[in-house]
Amino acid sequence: MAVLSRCSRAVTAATTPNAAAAKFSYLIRALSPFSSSSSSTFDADNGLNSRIKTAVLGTLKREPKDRNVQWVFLGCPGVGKGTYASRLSDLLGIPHIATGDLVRDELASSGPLSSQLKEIVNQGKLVSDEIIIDLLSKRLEAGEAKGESGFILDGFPRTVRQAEILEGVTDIDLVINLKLREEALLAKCLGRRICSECGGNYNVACIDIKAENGKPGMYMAPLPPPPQCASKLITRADDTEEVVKQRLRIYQAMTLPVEDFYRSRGKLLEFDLPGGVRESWPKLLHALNLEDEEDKQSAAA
């Protein structure tokens, strides 16, 4: 219960806006209602801000008036969640909190969870729900502590369980559910490398799929690493082909009800990847309402 109380008290801080966000140019022209897409189900007048009425904690939740978009990311491992997630972190200035960053970091912290955390990820198992509260809960008291406000999570709810439990603790405006084909999830995951030095994720997978029965063709070009990164790259322990498909069998037994979840309260936008991010970023941006003027004039430029 402890762990929780410090989750309620952070995700409900009253704080101003993130001054980052100062440095972005870009127009949000509405957060609600989203304007509708062929590849989105989401329903504005649905029930965008419902609120689940028997708390989690046994009291009252309270939002603060002035706070940032609280928006979560779902989609099956190596959709890109990430590369998405973080582009609206540094164009909306707020947090963006991903659940297997939060995994990595104890790892690589050598406490007393890094050993057990190691055998459940180099297995390709969910990690538990007590470990991954735990773990959020630090992050959003520490985030509060630096006056953070809004945040966009990226793997975290992955049950009705997580999901019940945030709904418990505070209000989330959004669900923003990725879907890729599995070939190319699939291509993608075992195209993961990152820099041993300076963390930075990329990818050497080039996607080249063909039309073929009705289907539309698919290219994704890779994402490869500066010149300084280049020498440096490695491949996570967990992006092999067997724990890969282990953990798209587990995404589709565990984590499919959480899209239901959010699905039956209307918050869910599910947004088809067209290709890569060149082709699916300014769709993206349409689906949500948002515009991005810095990346229009490179485009234009």
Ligand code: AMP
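Keep in mind the model is a prediction, meaning the values are calculated, not measured. Numbering follows the first chain given and starts at 1. Just so we're on the same page, rigid core means the largest C-alpha set that superposes within 1.5 Å between forms. First, how it differs from the form predicted in complex with the named molecule.
- Core-superposed comparison between the two forms: the C-alpha position of Met254 differs by less than 2 Å.
- After superposition on the rigid core, the Cα of Ala145 moves by less than 2 Å between the two forms.
- With the core held fixed, Ala230 shows a CA shift of 2 Å or greater between the two forms.
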Second form
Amino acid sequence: MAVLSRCSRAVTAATTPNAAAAKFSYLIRALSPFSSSSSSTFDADNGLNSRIKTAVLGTLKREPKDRNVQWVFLGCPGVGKGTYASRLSDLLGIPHIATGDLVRDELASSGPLSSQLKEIVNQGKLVSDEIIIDLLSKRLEAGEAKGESGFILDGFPRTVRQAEILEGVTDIDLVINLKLREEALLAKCLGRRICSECGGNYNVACIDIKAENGKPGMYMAPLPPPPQCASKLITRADDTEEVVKQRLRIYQAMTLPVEDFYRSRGKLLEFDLPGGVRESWPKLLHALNLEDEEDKQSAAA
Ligand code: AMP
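Okay, that is the form predicted alone; can I get the form predicted in complex with the named molecule now?
To see the whole picture, the full complex is given below, headed by that same chain.
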């Protein structure tokens, strides 16, 4: 435990990717018995490369307690990373770790970082790599103490430097790049509502884009909260029009290169969301070869 605490403290002061990676590695390695470093070959079949497929199938062969995939969700603000990562987390029994949630928890804690973070987040800017890695290290440490294994990361990495640090310490099996038409992203952020009690993510926006100039239309129904959450909904302070536009600009500048980082390593699964959750979820499961998992879960329920 002393090693872990030293690690978290020291990583805050790290200034180079290598230094940060060295401090981060103990925690990541502790959670990554399922890592491998074999090279990838492209499988034209369905766009998944064969190593990704092996990783997914490896997951299916394991008992739930042994599942420890290491996946990352990428995608613009408002695309639905949290929604799909959390559903997959429930399905596979793997922790969903959203760095945005870690930042918001820290903000709410009125700890030493709180006011500094508030200003950065409310302007739609990125928190420093050191702070994010420190928060993530602590979250992984807490998970490790509870016996967690593997992760579905949402919101990390968001810069090439963060991706290099992560790649330097562990092997990410799969990066799911969620994509949604730009017209829908702003509306989805503005319509987002969160249950202040359970943290559930809902959306009041009804997106109905008409077909135009050969482009198909798109309909996304609202995602209403269950009755027990309906009176506890809150809106994120950074989900205002001005801040969302800034976050989208920052995504283009800082995070788009992360897509290339993983694409060039054969780890990126591009997934165009065809509509709302009802339509997209089964297609995502199909792309991940996970349909049987859901059938098994439904049968057991
Ligand atoms: P999110 O919930 O993913 O939209 O994140 C909310 C805010 O937390 C972002 O706008 C950033 O200010 C901060 N944040 C979350 N993840 C990261 C990251 N990996 N790197 C830098 N800042 C982050």
